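In structure tokens, one chain follows: the form predicted alone.
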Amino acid sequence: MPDSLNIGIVGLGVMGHRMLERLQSHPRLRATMAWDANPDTCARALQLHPALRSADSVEALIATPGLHGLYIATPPGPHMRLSALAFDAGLAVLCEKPLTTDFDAARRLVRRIADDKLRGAVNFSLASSHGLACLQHNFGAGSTLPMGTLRDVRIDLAFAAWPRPWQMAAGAWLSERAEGGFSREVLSHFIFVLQRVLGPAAVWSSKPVYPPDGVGAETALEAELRVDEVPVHIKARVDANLPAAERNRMVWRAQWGVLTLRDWFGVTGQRKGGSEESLGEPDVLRARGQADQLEQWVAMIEGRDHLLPGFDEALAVQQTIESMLQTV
């Protein structure tokens, strides 16, 4: 592989712009081509990133000579088609979540990836986090269980508004039941962590609350899952009185202590009888995790082992999420 790895970006909304910013400082990954369905959005990106070139169509971008990878940051509807086109062109694919709205197409693509040994991953940012590493050490396969037997897991999410203010430019789909909602966008990250550490979760009960218009995404969700004998309690809601823009906590309670993920990347630990101690502040661990994610991306492009979630793992996460969005 050459020193520079050229990346095409499809979709220049919030996530596309964030990735462009992150790639600017990487020594090897280079965002060289971009496309968005909105020409004005594309023009703004080119103005901010003069080295970037635009393509006449998404098909033309994928066929550009010299590309090594494709980052897909569109709404979920076209994910399967775009991924398949990129695989046809021999590219490595990093796709945003939620993975799909077409589960049959996703299953076919997962089989193709396995059969043809294709290079594909989905952007669950906690895959490269210190918090996940701590949880795997304490509770994952092969762990000696230094905190003892896991008793339960609790996930608590709250949002002052949905979509969040910084997402407003991403499009109406985020606020609609068909593709959007906080469960697919945010809760999915924590379900990924849960299933990466413990394995597949079964939905025992679920109570989503939807607005009466039949269009809007969920406004609240309470659910109980089981992973083997471990109960998982979930409470998530939109709360206009929330003092902060959002809150997220994932609490793992074990025989001899508690591990907590908070504010995305922050981690705290508490031994039984002791006080809670920080194992890393969110901002510091976020920067470290994001840097490692890019290195994992390089490894995937080069065909080496990596920790990024595959399409199969992302599909399993979404199946759990979709089950919760039904009344069980």
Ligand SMILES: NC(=O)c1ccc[n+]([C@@H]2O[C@H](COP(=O)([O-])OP(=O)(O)OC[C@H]3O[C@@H](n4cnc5c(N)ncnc54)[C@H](O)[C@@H]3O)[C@@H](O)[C@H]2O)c1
The other form holds:
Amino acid sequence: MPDSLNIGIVGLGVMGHRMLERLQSHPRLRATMAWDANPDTCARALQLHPALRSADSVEALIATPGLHGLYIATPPGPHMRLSALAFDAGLAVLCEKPLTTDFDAARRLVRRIADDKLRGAVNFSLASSHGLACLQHNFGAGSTLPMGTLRDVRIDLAFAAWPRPWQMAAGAWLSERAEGGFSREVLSHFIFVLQRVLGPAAVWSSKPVYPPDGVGAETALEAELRVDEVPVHIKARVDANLPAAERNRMVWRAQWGVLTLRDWFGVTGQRKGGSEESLGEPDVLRARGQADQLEQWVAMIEGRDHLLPGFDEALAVQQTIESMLQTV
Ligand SMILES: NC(=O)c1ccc[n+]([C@@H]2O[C@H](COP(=O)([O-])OP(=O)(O)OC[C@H]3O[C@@H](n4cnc5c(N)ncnc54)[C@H](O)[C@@H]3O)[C@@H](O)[C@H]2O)c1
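What would the structure be for the form predicted in complex with the ligand, given that what you showed me was the form predicted alone?
Let us now look at the entire complex, which starts with that chain.
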């Protein structure tokens, strides 16, 4: 593989721009081509990043000689089609989560990826995090269970408003029931962590609350999952009285102690009878996790082993999420 890995970016909204910023200081990953279905959005991105080039169509962009990978940051709807086009062109694909809500298309693509040994991954940002590594060490396959048997897991999410302030500029899709909502957008990261550590979860009960207009995304969700015998309690809601913009906690309670992911990347541990100790502050671990995520991406493009979830793992996450979002 050459030193520089040329990346095409499709979807230049909130996340596409964030990724463009992140790539600027990377020694090997180079965003060279960009495309957005909205020509004004595309033109603005090219103005901000003069080294970027575009093409007449997304098909032409994907077929550009010299590209090594495609990063897809559109809303979920086009993820499968764009990924398939990129695989046709022999590119490695990093696709944003949530993978899709079109399970038939996703299953077909997952099968194709396995059959043809294609390079594809989905961008769950906790995949390269210290928190996930701690959880795997304590509770994952092959663990010697240094904290003893896992008793239960609690996921607690709250948002002062949905979408969150930093995503206000995103399209309407994010606040709509068809593709958006905090379960697909945020809870999916924690379901990814849960299933990566423990394996597939079964939904035992779920109560999503939707606004009466039939269009808006969920405003609250209470659910109970089981992974083997371990209960997983989920509470998530939009709460205008929340003192912060967002709060998230994932608490793993075991025989001899508790491990908690907080504010995404932060980790605390508490031994039975002891006090809670920080095992890493969110900001420091976020920067490290994001840098590591880019190295995993390089490994994926180069066909080496990596920690990023494949399309199959992301599909399993999405199946759990969509099952929780169903009303009976
Ligand atoms: N991994 C993370 O931490 C993280 C964080 C935020 C968002 N996301 C994900 O990133 C994706 C994008 O989210 P966002 O907040 O940037 O949304 P956004 O609405 O801000 O941007 C989406 C962009 O995609 C463009 N687009 C739509 N359909 C297209 C198509 N067919 N071809 C090309 N461009 C198209 C839109 O014009 C828009 O500019 C979503 O899947 C979202 O869930 C991931």
